[in-house]
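One chain follows as structure tokens, the form predicted on its own.
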Amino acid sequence: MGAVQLLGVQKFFGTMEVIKGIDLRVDDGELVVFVGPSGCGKSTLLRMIAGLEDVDGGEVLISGVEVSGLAPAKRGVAMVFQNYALYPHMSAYDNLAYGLRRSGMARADVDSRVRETAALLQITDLLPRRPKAMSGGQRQRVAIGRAIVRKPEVFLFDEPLSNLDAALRVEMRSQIARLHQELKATMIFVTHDQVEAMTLADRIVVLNSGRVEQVGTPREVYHNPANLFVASFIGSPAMNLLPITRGEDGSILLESGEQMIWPGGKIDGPPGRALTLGLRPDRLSLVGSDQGQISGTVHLAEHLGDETILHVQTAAGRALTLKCDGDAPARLGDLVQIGLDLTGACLFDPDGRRVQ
């Protein structure tokens, strides 16, 4: 399999710089997902990678060769489609064999090779039939069994489950990860879905308006987020963002007059410094009336049984979204007291930079 490198990509639609001049690498046998909102150029960054869109500026190498001037069919990539992109009129078994078969290979070649990752994707008793005669689900295993038989160096996989329902999202998830391992393939994915990104990926790259916002594993992103739109984009619910100043004794002030004691140590900067508290929502609870930080009004109680989503109003018109014990007393209207855990909270600066 071969390692992904990308050397100051760009590309333009008219005069509109959509992809800003992205490094990136991703290595022999890793499984990396681009995530970020729609628009941000994820999908548009894994079809130059693919070679369906032209690269206006940078380098694009697969295996430590630059392919940016290769026809999609010589960089040794298989892309899985959000649409399954399969021939109606084939079977899956044909569905399968035709690219083989218009590459010049043996029948008997063909044939084995089908039925392997047929055999892989749990699959045999679909090759006779048509796309028609599938569920969705049944469709995309067929897709990225097209895809496998290929044995491509890099497998690109663009949204691919966004058509399935949610039952079947979470099977086909779990059947890509396996063949991850199995094949100890080099995988590109492509999500909106932070689920699909945080279960799947060795590393994730989120994406903002065509620039790499940061790099790293599930946890890091989400422990440690680089700036502002990672922290509000990555986790559902997202981070609260709070206004704080640093106080005299380079404590935390909220903006309801409490003061708090930042965990091992003291705050950077000079005293008044204007800053953003961001915190999980477990790192909010519901507590005694004299022992809360913050109150507000519940505006909505999302009860997913074993956990319970508390969204809650400040007097200040702040929104903070608490993650609660499915058993939380709290209802819709009630005066709530809460109280904030500084554990692994962050501080951004006023332009959004990640400062401790």
Ligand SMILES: Nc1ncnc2c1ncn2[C@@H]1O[C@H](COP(=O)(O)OP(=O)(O)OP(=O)(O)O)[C@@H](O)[C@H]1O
The other form holds:
Amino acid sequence: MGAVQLLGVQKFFGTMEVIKGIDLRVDDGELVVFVGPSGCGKSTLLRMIAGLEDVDGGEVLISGVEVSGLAPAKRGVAMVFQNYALYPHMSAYDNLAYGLRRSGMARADVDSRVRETAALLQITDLLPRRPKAMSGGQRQRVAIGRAIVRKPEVFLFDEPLSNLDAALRVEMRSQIARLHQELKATMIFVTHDQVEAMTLADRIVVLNSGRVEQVGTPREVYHNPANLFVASFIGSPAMNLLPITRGEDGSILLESGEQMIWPGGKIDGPPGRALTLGLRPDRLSLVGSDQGQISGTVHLAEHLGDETILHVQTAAGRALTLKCDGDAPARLGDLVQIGLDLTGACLFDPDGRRVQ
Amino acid sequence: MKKTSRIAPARVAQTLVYHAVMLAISAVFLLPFYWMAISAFKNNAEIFANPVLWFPDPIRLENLTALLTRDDFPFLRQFANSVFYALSVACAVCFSCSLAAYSFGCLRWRGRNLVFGLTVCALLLPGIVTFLPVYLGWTKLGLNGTYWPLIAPFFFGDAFFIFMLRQFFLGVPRELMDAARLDGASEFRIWWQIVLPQVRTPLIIVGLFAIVYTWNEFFGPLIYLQDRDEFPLSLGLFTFQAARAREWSISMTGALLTALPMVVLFLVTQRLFRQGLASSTLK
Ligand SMILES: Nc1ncnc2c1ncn2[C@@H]1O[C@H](COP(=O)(O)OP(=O)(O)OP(=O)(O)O)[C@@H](O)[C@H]1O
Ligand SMILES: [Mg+2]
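How about the form predicted in complex with the ligand, since we already have the form predicted on its own?
Let us now look at the entire complex, which starts with that chain.
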């Protein structure tokens, strides 16, 4: 029940292949988040699952049934759109009731279902109002109400929170998490927001130009990125990427000429092998002079209160990001020494594959 | 010192000149209408009186009763014909053109752009080119002399109105239709219950255009209708004038009563015209 399976799914717009053969299984009751850069095909994939877009190759299975012949309304899916897409000329009540009426439900049943859903989302007061007379957050709640009122097995959310202000986003995020607990339905959630993805997801699917780059729990994709793309996409501020070469003895040779020992022992491959070292910003720290491996000039310091994000330009012209304490003394234009902590560091080959 | 108006005298003069010029120009355009209106309340002698009578004296309302009771000019009958004709065409246009525009603007299908291109090409084709074969066709069907040839074609769309409405249908968010699809509405129902309410104002305006166009339509009725009792006013008025060239006052009364409904319609709906087409479809 409620599991969604994609088998080699493809989509073409004209001659452009937008979805390039995606295999994915979303288990029943799971909350999976799709992330990826703009235009990578997240919405398209969601719309294909919903049946709003034809599948040009491969198969989509919902609850084990191949759905290509099924109309959107018959698939047991509901979708929440980024712009809410509430029917502007109908009251919230009618917005919720519209789908139930289409399914031929008796009037009294429609009424009780709508009121039950409204109570769940605390929108009973809004029922007589039209969308125009609601705030963004209220519209969002009604849009979610319209999705859950039909008791679908699969929920599809296409960036539902991106039009809300920060505080409301946090509130709606927890509300969605709560709904997921209560309804125990399968949910697929598209977002641009790192925090949303990390906090909501059972598993994250990282997409890039129509392909799956990695599927994993939030911890996995953060700490064990499968490739350079995932490493640089997940995490905010983004991972620092430094070009290095393998030294004679399997050590790391930085651009500055400094040598470091790889925590696991040696790095593989022949001496002189060019690699990219990935380090999260919290693995970089300010150190006293002559202790650091890299030096650079601060050219932006973001003081966030409990922490400070420093953007540093190295002598070799690389941009680095450091996450340090809120009371870090560095100021704009300072020359700083940076120490690298290689625990949890990643190494990528020139093709972007993770090697170590 | 006494505080004077803050508008500079030069500005006042400029405004005065501007308004004087505009009034003079409007007067040129309004004069024929005014002449028609006052002639409707004069007798023939007064219409041609020298010096010109700028205001009818006495106001002869008997023209009105004469017009309505004459048996060689079934005015009320023809008025009803015109109303029927105009409303039928308006309904047909709103129905067919909004369906076509929905398809062109909101649905995706193979060859859509080609078919739309051909439809727009039909705009460039003068009606007179296809007139003869169409006329022969209707005659073959035995429907010459009825309103069928005048109304039925509009149930199959009109290139200009399709073109105009499509722009507004394009403005309806795709997600609205997607949401309705997920709610289980058929395409026809989506058109009727979801999309049409979003383009209500443009649709009403298209209907009004159709009414005004049909009300003044002359050529079609002239070709297809033979019986005076079947004529719409545009044609009826013309044949009356042709037959009774010297009864100017009755003609003018008829003309006034023919023009009046359109003037009233415009005054009642002008707010729609000013706002509707300018503002976006979703408001
Ligand atoms: N109807 C369409 N016709 C042609 N190309 C389309 C159509 N819809 C989407 N595309 C293309 O498909 C690609 C994927 O689009 P999609 O909307 O799925 O991206 P997305 O990942 O949702 O991006 P965003 O994060 O900006 O919403 C884009 O390159 C887009 O230009
Ligand atoms: Mg999208």
